[in-house]
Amino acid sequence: MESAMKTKTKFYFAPMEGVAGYIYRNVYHEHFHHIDQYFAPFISTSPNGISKMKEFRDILPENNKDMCLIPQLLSNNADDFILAAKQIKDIGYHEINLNVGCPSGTVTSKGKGSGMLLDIEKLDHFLYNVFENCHRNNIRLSVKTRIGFYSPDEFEKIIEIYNRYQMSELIIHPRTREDYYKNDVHLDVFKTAVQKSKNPICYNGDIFEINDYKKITEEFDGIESVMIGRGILKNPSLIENIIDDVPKPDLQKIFDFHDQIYDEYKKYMSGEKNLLFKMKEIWLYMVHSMENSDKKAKKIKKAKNIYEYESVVNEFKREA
């Protein structure tokens, strides 16, 4: 039997907009034991602060029990985000994230982001302005960021601007903005990042499978944690695969995670439709942890109706 694998590492997952809510966060929890802090899709700020009644439910302390959640917020605008910041703290929150990261368009073309990471000057007025009101008020503040928007030679003037503040982390997604998820990232920059920074750091990008996660966690001695968004979407038993150093996805894990979020989903959605969306939209990832995952992609996605798409899924568990 092969032994596991010692790690002190702390486990982080990642704001992955659009899947991993709270019903996805809470039936997760209760299958996989090892995340150490969950952190919510990104709410964005407005002038009346959280105004969006999904997005602010989706961060309520009684739907997000038994875990550490860290609520993310998404703004260009100091006055609106320590107000959201308020509203958070008011609710029991005493941490909070600021995306600096998000590289959509529909995002980055209002500034926000790692849009941000477009006028450093105004970057810097902005964290002047949020630090100062959070750290008045008890409230902690980590960064997720990307290296730069255009070049990783961004970078160095963009850690200058980080270390002016004291943060609980800084999460660093070793790519830039126009490398998007493409590329492969850059170690060589986040390895400046580990020399330079004054605050402590997380890595975030690209760990799939155990030796992505050895890689980094070798070459960078001392890392403390470390934050996954798609592998674990792509295979749930991710972690455990990683403390355990066992190889292969624990596909009865998976399978029966998989029944439980269908049955909440069934509770919470109406429509088949929409149900059906959801449904593919999990197994777009989560399908790779499985063999011959491009023809069973093409099966989920065939599924017309919710009784095709049973019928898959216990094609796949007789195949498992």
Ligand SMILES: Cc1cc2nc3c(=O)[nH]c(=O)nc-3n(C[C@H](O)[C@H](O)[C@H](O)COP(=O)(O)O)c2cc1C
Given for the second form:
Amino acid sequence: MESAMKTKTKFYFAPMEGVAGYIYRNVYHEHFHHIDQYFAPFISTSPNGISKMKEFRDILPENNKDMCLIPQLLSNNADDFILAAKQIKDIGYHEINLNVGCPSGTVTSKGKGSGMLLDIEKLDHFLYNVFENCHRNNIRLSVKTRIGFYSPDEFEKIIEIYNRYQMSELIIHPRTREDYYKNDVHLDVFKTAVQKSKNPICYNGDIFEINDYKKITEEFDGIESVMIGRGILKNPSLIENIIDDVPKPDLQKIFDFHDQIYDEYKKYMSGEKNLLFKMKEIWLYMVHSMENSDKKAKKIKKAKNIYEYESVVNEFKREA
Ligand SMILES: Cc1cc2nc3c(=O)[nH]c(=O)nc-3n(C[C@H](O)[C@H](O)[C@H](O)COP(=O)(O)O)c2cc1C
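What's the form predicted together with this ligand like, now that we've got the form predicted on its own?
So here's everything in the complex, that chain up top.
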């Protein structure tokens, strides 16, 4: 592939529950072509395995054709995890990602997501069981983690635990659970991770512009991959911008992408209300790639039906 910028680094599409389900990912993949791996939003495990059809549908291979997808599990029970992992293997996957990052209170209060970081002995025990079992069953595991629950200082001990296991990758969002999405990412802690990790490291967090990408890949020369989430929701052409070294979002491509995703959601969503809810959620992020968007953003938020919605989208297009 020819590119204006030297990019050995692989690009991963972050799991984003509620926003980036298979329809979003498929349309994105058709319009923008540089993602090496997509990560599916988390599926919660239960003693009965994966029982919700909606969750299965999101990772079914026929719904994720021509792309590399890694399913993600949210769990703190090794037996439940192993059962779900086998179900996922049975539909054709050989790699699974474990969520040790989700900061939501309803998740952490159950000791899941970043809540696993509150008791690292328990985390170690859980990892021992799932790694042992998954390796025996030829399932590779990667982990997506925050750097602590309360404080970045916790990471020294956390990385010692992770180093006991052979992961296909350790994906680090260098914030604590307490940081949520506030405060700056702790690049000093990420540096420690790069120095100490026995597993390949992927960087994740706050890559919104070309310069954010340059800063990370220049400062951490050895990292093999970066994962991007909100930066893509905001500017779906971000990775092309990075590769071509073009600072501005490609609005024409973004509108084409929008039109197709709107058509797809029209086919799959039941009722205008759900369709509008879904599109408004996308625009919450995407308005930030458009100039002078404040008034139109408010109009999108307030749109009561698809006619009002389409009229604001047309305004965006006219003024682009
Ligand atoms: C709407 C939304 C949903 C998310 N859902 C998940 C999820 O299902 N699993 C997960 O590991 N992280 C989830 N995340 C976290 C992202 O994958 C990512 O780690 C985080 O947004 C930081 O990366 P970014 O700054 O590139 O967005 C979610 C984030 C957002 C904004």
